[in-house]
Each structure stands twice: as C-alpha cells, then as structure tokens.
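Presented below, as structure tokens, is a lone chain in the form predicted alone.
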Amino acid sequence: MTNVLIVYYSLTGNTKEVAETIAAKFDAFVEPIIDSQKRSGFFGYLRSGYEGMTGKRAMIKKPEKHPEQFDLVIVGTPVWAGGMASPVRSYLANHPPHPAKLAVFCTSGGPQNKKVLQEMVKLAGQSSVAGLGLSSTDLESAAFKDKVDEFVIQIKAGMVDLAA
C-alpha cells in the first residue's frame, strides 16, 4: 500500500477530527503541527486572526515525519480570518511535500474555503490531487462524512496506485 501522511493544525478540534476521519480511510500516518505560540484566550484569538489575515507564519516544532518519504501528503488547516492558519503556512513553506503528491483540506465557519485551498496549493509549490473545504455547518451534519468520502474518491482518482 502507498504511504500516506496527514499533517494538520487544529486549535478547536474540528480540523483534527477531519484529519483522523481521512486517516482511517487510508491507514495513514497522522502528525499534528505543533505551534510554539499560545493561542488560547482573547489575545490568542486576536493574534491568530491577525496572522491568518496578513499571511504571517508561526514558529512550529520540527515535524517528526519527513514528507518526502511519503507518496501522498494530505495537509489540513482551519481558516483564520479568511486565511490559512499560520502554523500550516509555516509547515508548507518549510516542509513542502515534494516529490509526494499533495491533497489539501480546510475547516471554516464561513465561505472562504476555496481561497484558502488555493493559497495552500500555491505555497506548497505544486498542484493538488484533491481539495476539501468543510464549513461548520458541514461538520455538524451528516454531510461531513459524505464530503470526506468524495474527497477520498478524488484522491484515489488522482493517484492510480491508491485506487487498488
């Protein structure tokens, strides 16, 4: 079977839940992005929104898994003030998944998913075999699992060796 790595950042647990659901479909390795910045409380919330909106990067812990050792890397982020989370931005800038294939997903409270997915792909410097944007409404309904299943089908269609 193909090696799959799922890398994500989650502050509230939503992005983690999606990452774990996708991982179960591929029997994938899962690695959270560890942020060195405190994000709790009012000021943490403001800092996160500012960084998401302005394209800032965060200091993150060096990942244990090396994306270049995998055939597919799936990267997930929450949406912060219309942009990707700064820890994910740092990860993609410093650990691009080359030569692995890339798939991306995001979770948000609003409609910015397409923009954030495009931003992730651009920062990674390569095309994506699939993209998934989930709103808070999706996460609270049965649509969540259906959309994850569609995402997995997209990935498998984009990677012949995963289709078996």
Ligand SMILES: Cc1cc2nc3c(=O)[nH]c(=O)nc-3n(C[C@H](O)[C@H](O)[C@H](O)COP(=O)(O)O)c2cc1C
Second form
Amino acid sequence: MTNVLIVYYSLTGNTKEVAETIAAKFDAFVEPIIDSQKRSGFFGYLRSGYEGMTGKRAMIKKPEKHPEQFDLVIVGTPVWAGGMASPVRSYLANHPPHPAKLAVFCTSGGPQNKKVLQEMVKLAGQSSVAGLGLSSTDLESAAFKDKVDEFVIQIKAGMVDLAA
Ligand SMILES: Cc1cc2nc3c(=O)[nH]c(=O)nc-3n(C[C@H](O)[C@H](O)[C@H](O)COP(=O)(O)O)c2cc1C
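Same protein, different condition: the form predicted alone was shown, now please give the form predicted in complex with the named molecule.
Below is the entire complex, every chain and molecule, led by the chain shown above.
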C-alpha cells in the first residue's frame, strides 16, 4: 500500500510530530493544513479555543493534494476546547476523502479525546478504519511509539481489501 496521504494541522508541533511518525511507517505524502488566522498570544489562544468549542471553521489555504485520489487519507488534529481545531474542520468539510478510506488521530493535553475522533468521522461523512488519540502524557513517554504501531496495525487490517 503506497497511496497514502497524511493531512494534519498543528499549532505547537505535537500533531506534526505524530503525523511525521506515522508517515515514516508508510510511503506517504504529508500535507499540513495552512490557515491564515493569527493564533499566537493570549487572544490567539482564546480565539482558537472558542472556534474549537463552538464548531467554527477557519479559512484555509487550498490543499495541494486531492484526498479522493488516494487509497487512504489519515487526518490529524489537536484538541481545542474539547473540539477539533477549526482548520481541520474546514478541511474535512470541504475535502472529504471518500472514496479513499479514512483514519483519524488527535493530540490533546488530557486524555478525553474520543469525542474529537467521533466528530472528525461524522464531519467527513464516512467511517474510519482506525482512530488514535494521544495525550501529552502519551507523547512524553514510550507509549507514544507503541500506540502509533497499534494504529498502523489497525489501519493495515482495515485496508486488507485493497492489499488483496
Ligand atoms: C486553544 C487551545 C485549546 C486547547 N484545548 C484543549 C482541551 O480542551 N483539551 C485538551 O486535552 N487539550 C487542549 N489543548 C492542548 C492541545 O490539544 C495539545 O497541546 C495538542 O497536542 C496541541 O497540538 P499541536 O502542538 O499540534 O498544536 C488546547 C490547546 C490550545 C492551543
């Protein structure tokens, strides 16, 4: 399986690190989602949290890759105030991967991230072959690499029909 696209948004680097770790397991294209909103400083943080919590979308740059042309698209987001990051919401709403298969991951400060994975899948309008939520505790420990390995195994199991 070589036709894999990894798409992510990352403000402070955690989701980027996970995206790159996953990418190393596949021969994948990696595409960051670029938004133009200022997100630094107190007001940037506040705005981002507000957008995450209220389900808002953000203006994003047109992606280079067409997700629907891949076999599998893996989308990653940070958790913002209990929701997905607004640029990722825009991406999934405007560029749903179907007929490509979908896998989702998120990074968060705390452990409550299942809701965000569910929100991503719902917005994309298709089921996912795998989901991964990583907390800051996971990211700081060896559990991170093990969880990524499990995620990759789940993805490969969900792709068997394409590998056949
Ligand atoms: C605006 C904002 C809101 C956040 N809200 C939450 C939250 O509700 N729950 C949580 O566990 N972590 C929250 N975090 C922490 C991030 O989800 C976590 O640090 C994530 O790994 C950041 O990913 P990034 O480095 O790719 O941007 C928030 C961070 C920011 C900037």
